[in-house]
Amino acid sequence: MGEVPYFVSLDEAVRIAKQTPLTLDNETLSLDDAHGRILATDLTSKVDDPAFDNSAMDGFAMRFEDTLNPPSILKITGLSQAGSDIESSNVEAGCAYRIMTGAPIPKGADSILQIELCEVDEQQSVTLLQQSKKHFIRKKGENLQKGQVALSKGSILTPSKIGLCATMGYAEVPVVTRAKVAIISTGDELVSPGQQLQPGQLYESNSFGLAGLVKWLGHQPHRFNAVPDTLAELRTALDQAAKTCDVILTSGGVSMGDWDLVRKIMEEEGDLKFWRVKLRPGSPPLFGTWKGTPIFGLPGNPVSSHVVFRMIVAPWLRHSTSATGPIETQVRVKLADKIKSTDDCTTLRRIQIHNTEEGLIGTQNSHQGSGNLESLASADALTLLQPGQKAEVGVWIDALIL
């Protein structure tokens, strides 16, 4: 392997593939078409929120020193409803006015008591039945004050997001353009979904996790036809590949035999950064570039492969495009069952968890096999071990929530 570094730690890779950073243009997209996407900018808002003190209730804005001793009867003198323009309203001592929830609080009021709390004489006077409240009113600016920073680069624009962004007096936002992926399967064996199997096959998935993957982190995947075993027609898929996209990600080939020939072709024609993590499941996964493009290799097996996109993949993307997510929530689990760990990888197998009112407990109900898709279909967290670290029963772990 020379001078190419060999069996890294998870740490080490994902710094080696750090230092190869995907360079990405910006757009501007409508809100209603930047759903999912990074922001690429930090915004700042237009205005302030709220843009004027207003009512968080139904009821009737006074005083409040006119409500010290309930029950207090109070003259009716105006209406504030949401978009009443009030410029010219005051309330007198004695006085109150009926608001409703929104609406701006009309001059001399400082609270607000809620309707249910008040007795209405024919709409002239009105029985407070307890004193009122200053907190019902939502002042100026409290959420939101023109020119404050509400939202950072690499923030990933979730509904609540793309509300605020409204809020803040945005029609439109900058957003990172969406990486196009390449997806290359390799192998002799591998046949699209709903063809008839022959003896010896096996139907293609890895692809589509990885695309399932890559849409997760906001991205655009292209799937290409899986790539037989000949060093010709694989590197035809991945010039291809660097012609039409940003990034190339090929499932099987990385290991040492014979017929690897991910790894054998980016030996003698590509520029490899790593080869072979620290890891479990996926420890052959490579790094490097194929005619300037970056290119993750990732194991064939099902597993390995989804692990390694999420440990190491994703979060170079992340970089890349300064995203601050999407990204699992690491908790700490404690384990009902033993888990087997190694002393010189970090290990990451499939569990369940239970809520309890002990905490969370994680169980290990699959066998764990590399091949084995299911126990991660059904798994809802990975074990982060750390290399040489125990994972006995009643041991509490941290683990990451798919």
Second form
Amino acid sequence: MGEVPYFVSLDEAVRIAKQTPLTLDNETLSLDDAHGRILATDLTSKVDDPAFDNSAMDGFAMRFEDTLNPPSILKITGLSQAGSDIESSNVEAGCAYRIMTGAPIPKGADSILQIELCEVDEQQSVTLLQQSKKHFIRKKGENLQKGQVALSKGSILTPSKIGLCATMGYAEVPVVTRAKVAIISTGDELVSPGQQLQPGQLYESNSFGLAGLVKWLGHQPHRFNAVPDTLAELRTALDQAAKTCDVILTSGGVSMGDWDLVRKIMEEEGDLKFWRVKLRPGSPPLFGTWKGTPIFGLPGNPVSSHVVFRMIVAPWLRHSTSATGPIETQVRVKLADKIKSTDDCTTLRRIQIHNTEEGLIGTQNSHQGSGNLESLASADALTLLQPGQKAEVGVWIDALIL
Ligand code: AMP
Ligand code: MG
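Now that you have shown the form predicted alone, what about the form predicted in complex with adenosine monophosphate (AMP)?
Following is the full complex, with the preceding chain placed first.
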């Protein structure tokens, strides 16, 4: 192994990987296409929001001083609807304008009373049952001021943020180009779902789960056909991936065995930067470059490959693209079952979370084998137990929502 860091802590693994970041270009997309993408620059608002003082209520607009002693009777002298031009309006003393939600405030008025507290008669007058309210006027620029940075570089464009881009006047936005992520499963025993299994074979699942994780981060997965355990076929697939993609994820073949060819080929022909991490499950991974392209060798066990992606690949990708939250949710959970931790590894057990009056309660009722994908699919969260941290019943711990 020479000088390659071996069996490093989780922090060290992420630190080493971040020294070889991806560099991705920016592109400009219409808002319709930008959902889930990473904003490439700060965005300043092109307008004030609201653009003009307007009513938060359906009702009447008037001078507050005319409503001090309810009931007050005012003469109806105008109407302001959403979209109305109220340049020539004027609400004089003793008068009121009928006004709709979102409509501009006519000149002279400084308050609103909602329609439920107004009685309108045929004589074109209105009786106000209470004092009017100044706070029912939404002031120009009270949400956002023109020139203000409202979304910062690295924001993930969630639905509300996409809406905010439109509010600020943007029809298109600069986003980080999606990374092309090659996903290569390795193993003679693997068969694609949909085909007939022969004795000794199993369905290849990692590439599908990993593709989902890549999309979850806003990037573009390229699933390769599973590669059999031969150095020649693995080499061909890695070369192809390095040519066509920005980063390579492999699964399987990174342990100590003679058939663990990803480790072997990286040792002999790649540039290996670490191998094995103090992570349970998921201790076998490696990181390095293949012909200049960053490569993560993930474990073959399905739960392990998922955990390693979440704990190492995701922070690396997010760092490379300056992506900021929100995407990961950490919670505090009180354990109702004892969880087995380890002295030297960060331990991520699958738990269920129950929302109770006492707070969030964590239970562990599934078999924790790293080949048991059902236990991951039915879990709500992963424990984040530091090396040596005890996890007895009644203890509060951190957990990562799945
Ligand atoms: P390996 O690391 O190659 O020894 O694989 C560890 C375990 O994970 C073995 O039981 C494999 O059959 C299984 N495995 C490896 N790759 C996959 C995959 N892509 N999908 C499902 N299971 C896999
Ligand atoms: Mg294998």
